[in-house]
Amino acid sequence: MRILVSGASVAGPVLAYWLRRYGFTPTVVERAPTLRKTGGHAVDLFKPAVEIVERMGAWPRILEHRTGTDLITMAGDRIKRPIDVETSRLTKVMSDRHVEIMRDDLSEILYDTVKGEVEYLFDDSITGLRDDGDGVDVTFERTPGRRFDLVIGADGLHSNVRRLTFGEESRHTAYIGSYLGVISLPNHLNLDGRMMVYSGVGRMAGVYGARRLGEARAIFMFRSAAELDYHHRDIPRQKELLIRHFADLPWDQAPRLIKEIDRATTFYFDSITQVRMDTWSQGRITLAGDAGYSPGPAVGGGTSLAAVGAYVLAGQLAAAGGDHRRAFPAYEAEMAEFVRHSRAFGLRTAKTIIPDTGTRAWALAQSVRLINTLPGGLVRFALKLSRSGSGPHNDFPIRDYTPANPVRP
């Protein structure tokens, strides 16, 4: 059974390992003309997805290219003097188990599970989808046509394969109300295992270094009421409305950091937003990851998110036999929570790290400092006791889904 997967960054290569293993045909169709190796931005992976990433021999390798940042200096507008934090202090008010790595190191860890085994189609996307109930013919726009059983859009944020099949992107988005950059930059601070952060009013700025990456990345976070005007594909008019949002900020690294932004070799800049939508597929085709249920970008938990419908979408074709008829609405089904639990937990973070006003500021950083003197399991009971702690980034059951006969390929 060919199964079309759009998208080579997590989802991609997580769907990939699992059809393989259970005996479909994946075929990766990739825009980008190699697997990036610029660093990316850092993410993370909590306990569900680790899980996974275990059970794909890839754990090994993934904490070996960690990111290693183990505290957070803290700053800001509200600030007396810097907060020192244990970045697993934060961690553990989420879940048990996590790892943060860059992102496309993570890409290429979970790309080598396969590498050799399936078939990659590097510099290319679809420009055409027609199902006709009975597979789904496939124009590319370098590889001449084909005909699919299944095709998933594991294609981010902004889809292919969703605009293809649902129309256009704005149907299905939900603006939260703030904008995220990320830039590389020389690592002037010598960063090791220590990331900096200044929080204010209505925007946040950081600067970390990381294992192996020989440079540092500085993230940027700010609110805005309005939707911004400019194109997703101008990078110089994404740099100029950064270094305007940030240019006053009262930090005596932000100098720098401003000045590195129009030299950045990596460059990442986006709204926080969230695709929210009543089913993830249609006919023949489907979606996973940010393409079908993005909470945020830094915000949701998405990556962790990614690998686990990734891997519950593999197992659940794999339990109907193939039938799509079947395993689409149980993926959905058996998702549906854990993608409502990460909307609520990416508006949350989002105006938790943003605050809009001087007294939510000033109780970010009392919780921080409480996180950093109470004990880690006390702090998470009493989130519980609130309602607002892990829940599947932590208490998600990763199911095995080995199927006793499995596809044939």
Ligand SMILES: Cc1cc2nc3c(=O)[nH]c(=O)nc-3n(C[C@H](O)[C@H](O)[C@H](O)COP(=O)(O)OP(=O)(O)OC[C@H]3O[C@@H](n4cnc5c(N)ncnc54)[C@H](O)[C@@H]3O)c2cc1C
Contents of the next structure:
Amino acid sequence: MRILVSGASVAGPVLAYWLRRYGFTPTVVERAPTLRKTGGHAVDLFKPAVEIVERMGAWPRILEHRTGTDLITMAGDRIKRPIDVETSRLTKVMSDRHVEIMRDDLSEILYDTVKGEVEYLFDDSITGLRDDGDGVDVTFERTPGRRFDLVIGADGLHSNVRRLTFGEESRHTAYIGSYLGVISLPNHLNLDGRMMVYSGVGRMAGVYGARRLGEARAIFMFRSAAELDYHHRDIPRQKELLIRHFADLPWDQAPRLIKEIDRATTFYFDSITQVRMDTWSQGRITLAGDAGYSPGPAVGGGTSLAAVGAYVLAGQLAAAGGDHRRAFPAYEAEMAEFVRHSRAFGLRTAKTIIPDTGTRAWALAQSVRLINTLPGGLVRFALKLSRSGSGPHNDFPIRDYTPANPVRP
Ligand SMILES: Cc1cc2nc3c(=O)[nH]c(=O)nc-3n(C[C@H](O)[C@H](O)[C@H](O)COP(=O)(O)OP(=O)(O)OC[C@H]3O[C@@H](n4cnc5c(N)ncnc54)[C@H](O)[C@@H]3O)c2cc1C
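Alternative state: the form predicted in complex with the named molecule, after the form predicted alone:
Following is the full complex, with the preceding chain placed first.
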């Protein structure tokens, strides 16, 4: 069975590996001309995703490439003296196992697990999908048209496959009231294994060393009740908006970070938006990762969710012998609770890390202090009582879907 996967970041290569392993013939189409090497941003793999990459044989290299952010120093509007907190104390609240890695390093390591065994079409994009019930006719920007048995959109928050199949993006996304910016900058503070954060009312900024890139990343998040007016390709306007929201941040690191916004070579700016769809599948086409159920960038553990979703989708296809009419509903049912939890978690995280009042900013500082002093088990217990525990990011069971009779390629 020939399966086209659009997107080669996290969900895409995990799908490619497991589909191939189960005897399908995946092809991956990626819009970028090559694997991206700019580093992107730091992302998290929690326990279920760690188990998946272990099964793919990728864990030792992922460990080698981890960012190693061990310590966070937090200053803020309601913090008299900066608080140092070990990152592991924060991540243990979420999950027993965790690694942080730059997204581009992760993509490359995942890609290497199938390199030479799976066809990759770089520098290309799907322009048309026609599902006639027996297969999908696909047209591309560059590659001549082809027919596939199934098509999977793993092409992120602004998914092309989702737009072509389900219609305009705005019908399937929900703005959750905040914006996110990330820039690259020289590691002028020589941060190694450390992140410095300033938490203000309605905004937060942070800077961390991206060890393997020899530079640093600054992250900015702010609240905005209304969506801002800018074009997604108008970088100067996006930089201007970011500068405007942080120009008067009362943090000694802020002037340098703000100066770097203008000259940043790597720049990301977007609203924090969730993808909310009742179903991610239509006929022979389905979605995986951010494309189908992004819980919002940087707030909901989207990377682990993408890896797990891709693994479950490939597994359900194998279990159903390639019958998408059984596999797609089973995939959606198996992921439903994880997706719901991640959405709720994303909303809560955005509210917590960008507090909207002085009282909430104070409460955030107190929580960080508490996490720093209480034994990990007690913190987890307290979170469980307040119903904001880690849930599937720790507990999602990673099943073995290896079929007794693998599908013939
Ligand atoms: C600034 C930022 C910070 C983040 N921080 C964290 C974090 O701390 N922890 C965490 O877990 N997650 C974080 N995330 C979220 C995380 O990056 C995503 O949840 C995760 O990368 C989703 O993986 P994915 O494969 O579904 O999609 P993506 O990683 O978005 O990949 C989509 C892929 O599809 C490709 N593509 C796009 N359009 C097309 C097209 N038309 N044709 C072909 N290919 C296409 C893209 O080039 C890309 O390779 C962050 C996200 C951002 C933006």
